[in-house]
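One chain comes next, on its own, written out as structure tokens in the form predicted alone.
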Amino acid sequence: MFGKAGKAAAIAAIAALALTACGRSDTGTTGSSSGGEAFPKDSAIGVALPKKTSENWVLAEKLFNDGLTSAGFKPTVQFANNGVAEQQNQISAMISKGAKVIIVGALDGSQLGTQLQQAKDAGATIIAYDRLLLNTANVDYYVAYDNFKVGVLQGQALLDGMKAKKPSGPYNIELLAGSPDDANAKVFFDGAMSVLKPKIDDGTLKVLSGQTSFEKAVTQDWKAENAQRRMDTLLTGSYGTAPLDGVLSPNDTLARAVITSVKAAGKPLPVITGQDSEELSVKSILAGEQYSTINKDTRKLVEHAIVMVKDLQAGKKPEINDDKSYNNTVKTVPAFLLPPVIVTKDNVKTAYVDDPVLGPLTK
């Protein structure tokens, strides 16, 4: 998303932010995990991130390195670009280095059980970052944006955008979902379908392909080429003469793939949703192509994860504001959820006023 100069400026501004508290002070509740014993301020902290599939993950790497280092910790921040086995090995290495806290943005949240058990046996605290860790009791906290709300916002934006273009239905739509190994993908989809399914049931929305289930809509590895290939097939198979009014896209990368596919098919652009506020998609919204994105400021998410680490270091229980929503099949994980914000052309010029890169872009 950022050029070298822009990224450097963003990181310089963000590193200072990483040391201050963030989030909603009026929503704190008591969680089920205790703070535990304090540990030295110069302790090792591990951060295991997934593949570099979006600009936000790349930015998070630098923010964690700079923020944790500035706070006096010794961070190890790694990506699992070569798959789940690499992330498993990385977490094991962090345990061997004596990491007191391990922050995990899972590549596949259901395949780290052995490593998380080893981490707990070694006395480490586990924070799930952005993606919930599944099927394990060995996760202490979850910090993320409210992912179900993200889906709700996307579903409502799709309806609003189509109605603005054509006041009454029916509307023809297609559904895309994220990668099935990402625990968030189903949450996004379910949030959107809580809005869209009633309209499908009453005939306001028609999915001409018939592909309305999460399993049919998934995009392996969140790869643009996979989304574009599926969209090409849908357009050829179901939209020869029929109009396509809208596409539920779970993120900006896939939204741009949909735009490429639709343009190649020579059809008018439908209303297309997104997420992540990637620079190219913000420009696309300004140009009137992509309809919406979701602002989930990575600076604030990393900042709060670091606040949690600092609380744990001091022997305090980190603040949470949700202790009932995120059940990973074994336990309900105490969470701190940040509020996502829908962005369309109507508010794009004000949505990023505090963003050091996107703010200037939208002026």
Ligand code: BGC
Second form
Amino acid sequence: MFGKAGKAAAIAAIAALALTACGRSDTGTTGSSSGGEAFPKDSAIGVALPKKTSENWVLAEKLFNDGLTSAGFKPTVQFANNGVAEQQNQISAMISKGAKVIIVGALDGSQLGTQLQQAKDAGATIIAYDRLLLNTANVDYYVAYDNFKVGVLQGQALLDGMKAKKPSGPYNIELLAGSPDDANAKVFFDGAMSVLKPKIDDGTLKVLSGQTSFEKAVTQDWKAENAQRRMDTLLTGSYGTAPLDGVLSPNDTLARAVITSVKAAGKPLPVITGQDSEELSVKSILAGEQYSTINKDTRKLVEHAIVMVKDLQAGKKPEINDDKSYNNTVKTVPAFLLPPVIVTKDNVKTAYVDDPVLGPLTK
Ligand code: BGC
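Mind giving me the form predicted in complex with ligand BGC, seeing as the form predicted alone was just shown?
Below is the entire complex, every chain and molecule, led by the chain shown above.
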């Protein structure tokens, strides 16, 4: 599904972000082809979000409502906490309301084919938000943090953190992945494994449980209780007296579940990665418990999605900075990727200077 998010893409994303930070150019386009037809400034815009599995999604709801409304649009922003059928129905209702753009943070990116076809037939533009829409030609743009890069940063942080504690291996680690229905989960895992697998192969890293595949590592629904239960089992089954040096956790919610499990087992805390810069995890990093998180500022991502909507409204082609990395099995989706940033105790005091909540917390 994922091509290769080479360094070039990350550099392009950083450059593009620097550009947007200094104000966008008037055209906002790449290439020579024009956008579609302009549409009225007060048009309906649909935003379909997945379940509230982490703080970033909850924040996105508010930011989309506020940002689209203040730009003059009529937004409908909905979560699909009850599952795929609910998200399918929500998208159908957005089409009936005449939404000109439908932004989709898919619960399961491979289950929306029928609705996306209907949306396209009705003339809507479809933007995949944060998670790619899979197995469909009916997705026009993708706006996200570079998810493969997120995984690479997590894998590298895990190695760096363990090395700082104990200069040489072998190191015992365990691997957690996100929910298998979330298209991002495999991309994060693949990114991390691009760093970790060679070290497993050369014996620097040992996974005592033997559970190294994505399928074994997954955490259904990104639920803390599922991660905690699996971690409890791994600790009992494989770490009687053996030390556990590190745990690859794909996000902060699961990182905190790992911490709970390890503490309950009475073992010293290993190096644990995360993602999302959730308040509790940033506090945990300050306290020296969780090792790392990823800063993917939701405000910047939503802001960029809204910039795309504004471009489409004006009949312009939205700016993209990557046209080769995110293949959804039917097409490579033109993407605007933002660069994720790793945060550890070393840079936690400078990483969030612009963040209204985390800034004051980490000063
Ligand atoms: C997002 C992550 C988040 C996860 C669980 C993913 O699709 O990219 O930031 O941790 O969903 O909500």
